[in-house]
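As structure tokens, one chain now follows by itself in the form predicted alone.
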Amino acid sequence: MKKNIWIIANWKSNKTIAEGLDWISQVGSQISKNDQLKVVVCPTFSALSEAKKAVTVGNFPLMIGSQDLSPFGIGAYTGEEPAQVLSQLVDLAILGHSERRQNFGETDEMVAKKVGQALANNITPLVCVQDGQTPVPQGCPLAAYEPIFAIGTGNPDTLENANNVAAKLKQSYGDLEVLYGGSVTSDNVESFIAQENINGVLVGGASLEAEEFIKICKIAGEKI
């Protein structure tokens, strides 16, 4: 049985609702239909809504996701985006990026509690992993390995890391679906996906431009 293929576009604090429609039209149009290729936009919250009607109406193989939720639900929490309002929007949430623990203090805790929201809402939590030994919530199916010193530096890791982790992360945690992440691009992506414990990318600053994320997903479609 072929494994599935996940190439997750991670815009983090980039592109205006104009841009990211304008990106939509672009690469909804590229993509291929194919069950095994699961291809995932998480644009700023402020365009999760214009992006999914744009995904709608355009009928396009894409979903949509966050890059964060809040650890509690509905309620007095000001500035939080929780879960329950999300799942109108979202079908997956990043959470526990090294960016948010670095610059925002978050623990492994609060990791757990926001996987436990999504869950429980329906939304597929993807928590970000530094190494094999960050642990991953119970219950949450999908995983990024991406090390800190990959992320933006144009330095990915080697094959043989990153599947070593990915290797690690499942043995640990049984049914668990594994990504790597950390200067992606077209011109490696093929060489992450073909390792055996590696199901897919989840891709940064190569996913801000509409051409370089549409060669990446050619690249992984043609691989299933």
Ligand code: PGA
Contents of the next structure:
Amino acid sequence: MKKNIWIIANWKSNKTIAEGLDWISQVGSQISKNDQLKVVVCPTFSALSEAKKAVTVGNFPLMIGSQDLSPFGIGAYTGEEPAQVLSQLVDLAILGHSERRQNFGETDEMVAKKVGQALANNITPLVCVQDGQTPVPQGCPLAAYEPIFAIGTGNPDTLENANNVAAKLKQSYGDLEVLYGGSVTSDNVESFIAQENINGVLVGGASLEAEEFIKICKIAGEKI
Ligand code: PGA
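Please could you give me the other form, the form predicted in complex with the ligand, since above is the form predicted alone?
Entire complex below, previous chain first.
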């Protein structure tokens, strides 16, 4: 059986709602429908609702993701975005990104709670791990190996190392799909997804330009 390929756009704290909608209409109309090509866009929280509407109205083969969610359920947790509410808008949540661990003190324990909330509310958790040692919480079906030195630097990890870390994660956690992230562009995406143990890519900077992201998706689509 051929493997799924995930192409996930992590916009981080970028794009106004109007800019996001423009990107969605450009990218959505260019992606070919293919059950094994899983394209996900992760806007800011405030753009999620409009993004979801645009994807639904356009009938685009795009999933929507958030970049985080609350470790708690509904209740007195000021400022948090609970999975029960988010589940109306998103299919997936990026959890434990290194920028959250570094800037917001997110710990492995918090990430595990967030994974629990996602799973209980039908949101697919994607846990980012910075190396082969970062734990992937139980029941999490998707992980992304994102070495810190490779994020936003133009200096991706070697194909060999990325594939080895992905293999190690699969050995440790069994039924896990593993993505690579860190300076992925249209120039290197083909080589990363060709690696035996890599099931797709998490794309930051190169996802912001619609044209570049369409290129990345087209290259991936041809490999399925
Ligand atoms: P980058 O970011 O593609 O800009 O390196 C990836 C990420 O942080 O998810």
